[in-house]
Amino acid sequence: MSSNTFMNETGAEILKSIRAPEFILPTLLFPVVFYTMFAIVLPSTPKTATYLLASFGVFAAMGPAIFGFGVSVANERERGWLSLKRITPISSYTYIASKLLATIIVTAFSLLLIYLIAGLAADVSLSTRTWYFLLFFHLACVIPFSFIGLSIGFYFSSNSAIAIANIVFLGLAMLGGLWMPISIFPSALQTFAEFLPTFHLAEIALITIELKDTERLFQHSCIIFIMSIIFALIALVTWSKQRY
């Protein structure tokens, strides 16, 4: 992989998703809204804020990594574009990893604006040394939720990805804990819950910054690791019947 080639793929991807407002706009500003609203705007104390910081980090790194490759791979792949970049030197997995990239950097500009309310503005108070580890674990949940963006752009048409894309990140936002804890779900939903890959992030980031015991940060990585697998197994193989 060229990195000339790998950077300026990435550059033409990050130029793409600000020329789409429609895009950029709702995944970077949602989670930001949505956290001033809960944590600001409703009654709220240090605490509950901080905690909040945790699941809305998770949430600012969902947005767009299955928006951002599930319906943008949908819409290249039934535009033509990835059969044009079959005769191209550009490699697959350039393109994939450039993507990868692109996400993570649009990820960063909302989680920012997150961690600076929550900081300034919901007197949430954490070491240097937690905020950047926050900060890079938040970075690296675009991982596997871009697993499930790329099957769901390779396998669905561009305006079934919409609908998919939606369903599948206001589900496990909601579902997951990320507005509000699974404690005051019904118990058939809290044992749902641990099935979603938004549930045991929002754990592990609670764990970070000390909210929560470590006993079970060990539990929650490996079933993290053991679900990214499988989301890759499955994009794999929706990407291997579309792959150029």
The other form holds:
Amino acid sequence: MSSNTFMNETGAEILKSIRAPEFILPTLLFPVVFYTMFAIVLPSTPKTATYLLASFGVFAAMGPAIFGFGVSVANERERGWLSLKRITPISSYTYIASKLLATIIVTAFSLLLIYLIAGLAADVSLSTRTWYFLLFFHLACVIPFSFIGLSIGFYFSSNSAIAIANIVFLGLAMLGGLWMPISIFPSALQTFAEFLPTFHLAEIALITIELKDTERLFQHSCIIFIMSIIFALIALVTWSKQRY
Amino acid sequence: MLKKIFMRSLLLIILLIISVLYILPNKESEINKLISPPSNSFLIRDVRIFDGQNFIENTDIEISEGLITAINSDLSASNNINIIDAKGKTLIPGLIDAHVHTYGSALSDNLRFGVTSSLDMFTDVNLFQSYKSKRNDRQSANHDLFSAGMLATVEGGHGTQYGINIETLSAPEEAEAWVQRRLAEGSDYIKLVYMPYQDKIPSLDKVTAQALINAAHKANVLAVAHISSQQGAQDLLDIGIDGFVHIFADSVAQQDLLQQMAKQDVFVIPTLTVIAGLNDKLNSDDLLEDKYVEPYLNSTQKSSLRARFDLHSEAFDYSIAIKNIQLMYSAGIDILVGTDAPNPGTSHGVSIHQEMHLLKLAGMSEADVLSAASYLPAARFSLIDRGAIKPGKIADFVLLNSNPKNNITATKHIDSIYKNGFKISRSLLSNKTSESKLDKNLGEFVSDLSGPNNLTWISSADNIAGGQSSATISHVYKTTAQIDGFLHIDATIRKGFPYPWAGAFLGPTNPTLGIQYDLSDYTSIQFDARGVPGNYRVMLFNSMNGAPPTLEFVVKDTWQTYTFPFKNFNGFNAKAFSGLTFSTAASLGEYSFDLDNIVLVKEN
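Starting from the form predicted on its own above, please write out the structure of the form predicted in complex with its partner chain.
So here's everything in the complex, that chain up top.
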């Protein structure tokens, strides 16, 4: 994979986001609007705003990853773009990697907007180190979600991909406790959340900003690592079985 | 081209990340703000000053280590000194409330509303002594309390109903030694209760009052008096009283009396707020709904402002009070601002703004009202270091956003408050520092009524706050073997208090000291109770004023275990626990109940 083609490819993805913003913009702004509502409009304290910042950052990373990958791959596949790509000199991995990087860059805009709202309007205050750690972690969340998005995109037709992506997106967000702490859920749902990547990612984010004890950090990290590998494998399988 | 787009967007996002994370609030800068020592040296520029008597437009004022060092236009700032631009703002002296009864969080409540000194007219002597020692510390931001300490009255007379220990007088011969004992305790002046012309409660007689005043004057301290009638005022004038701590309002002041007051230079502290309250003419909503006031009121202040007297005193007619203020004002008699807080309808600090407003409505000019809350009380009580914004005075002042020159309500539009040159935090949270942890066993009652951390269970009823209910408590062994016991309470609820209670209290032996404990290691309180079947209550205190967060429970005649999470006590702050009361419910009657195994527990 030459770095030149990689950069060109990533540039193209970004250009696509800029030229067809109606596709990526909603997934970027949705978390911003939601965070504003939960942390600013509804009664809250700087502490709840900080808590929500951790989980909404994960939420913000999930939207572009699942939709940018899931639905766009399904689209490109159905329109024959992937078949065309296969006969270009660009490797398939370059195609995936550049999409991933473009998604991370675009997600960063959304995250920065949420951080600005949190810091300036909701009085969230973290040490500079923690701000960087948190941003790095939130951006890294794009990776596991991208694998989920890829699997959807490779497996489903473009029409059903939208529906499936929506269900997965909202389900993971809500049941994983990204909108409200799972401690207020019934205990059965609390147990269920343990099986969702969003729950573990949010927990790690909360540990990063020192709102949760580091006791389970290793456990959450291992679970996320294993889950990411499983999602990557599923993505690989669906990819190899895809119909062009 | 695509490569360029990639490089540029990558560069853009990295720059954005750096700049956004740079402007976001970060904890280091907040910590730096906290550790840089607060300074009480600074300069205020372009400010309008009311110096205690006159307004000075557009001037500068220099404060050095808590003292006002210079007032002049165009003062030059020495190096490293903080400069506050106060264009359009007005600086008035720190307010002095000339009639308070110090209790609970009075000192911090006062400071939060710009009252930097207060003249207490009767409080617990131990409490006063603990505050008096801090009065000369100019390098801290404490409210300064001056007090009469114990008041002079007779057995069963006014002042004895509050449950605070009082040495009553029964003969004029006792007066001199009584005054000497007060001065030895640290009293700054002598207050006596003189209300002979009514038949409800006993009072000092004129001869004893004279002996008290003479003894005070011999010791070079002021003698001031609580009176309830013009006749009483006349008697005390004849024997040389220095001031009245209420205005008399049973009859319109006679010309002769006014002239005599003026001639003898006697001052009056009308306490209009309390008289308005006694006449159902007090509007507390003005304060409770004021956006400049409400955010700084704690819950006990709010309930104290909402409270009302359930008695009416014919001796204090509001319209006569107003009339007498007008007559005294035009006769040139000194009128001082005093609130008589925390009587029902008033609260420390906040009520001074209402009192000033009422005095303005009664006909005093804004400048005279401001003076009556600063310069005059300082002058009359010989507090030579305060009450004015002049070089050499201590830097106690309030910076207002509005000009009070033609609008006295501007005193509520507070920009900032300074005590000894230190800026006061008006935040309600900042003064809730918890002292220490409390042992979880609040009451085992094995062999006595001792509690945790050297605390002791004591009887508690509304008679200590002016009501009529009473309680006695005792330790009772469960069996004749005397191995373990419980707390037994006999309580009688009688009419006479807005929120009656009678039962047992656990807290600091001197509750007014306001020691607070951190209970955040626990979630709930658990106890066993039995007694005369009926409703009972448990109350958790954060401070000692007003109605505390309360839960009711039903007691049966056999032992039951009860567990109540702190979160069910509406408004209770577990980090600042200051006491606990078990009481009967509010309905009148006699009750008895037993308590045992009172513990703090942690539940998940």
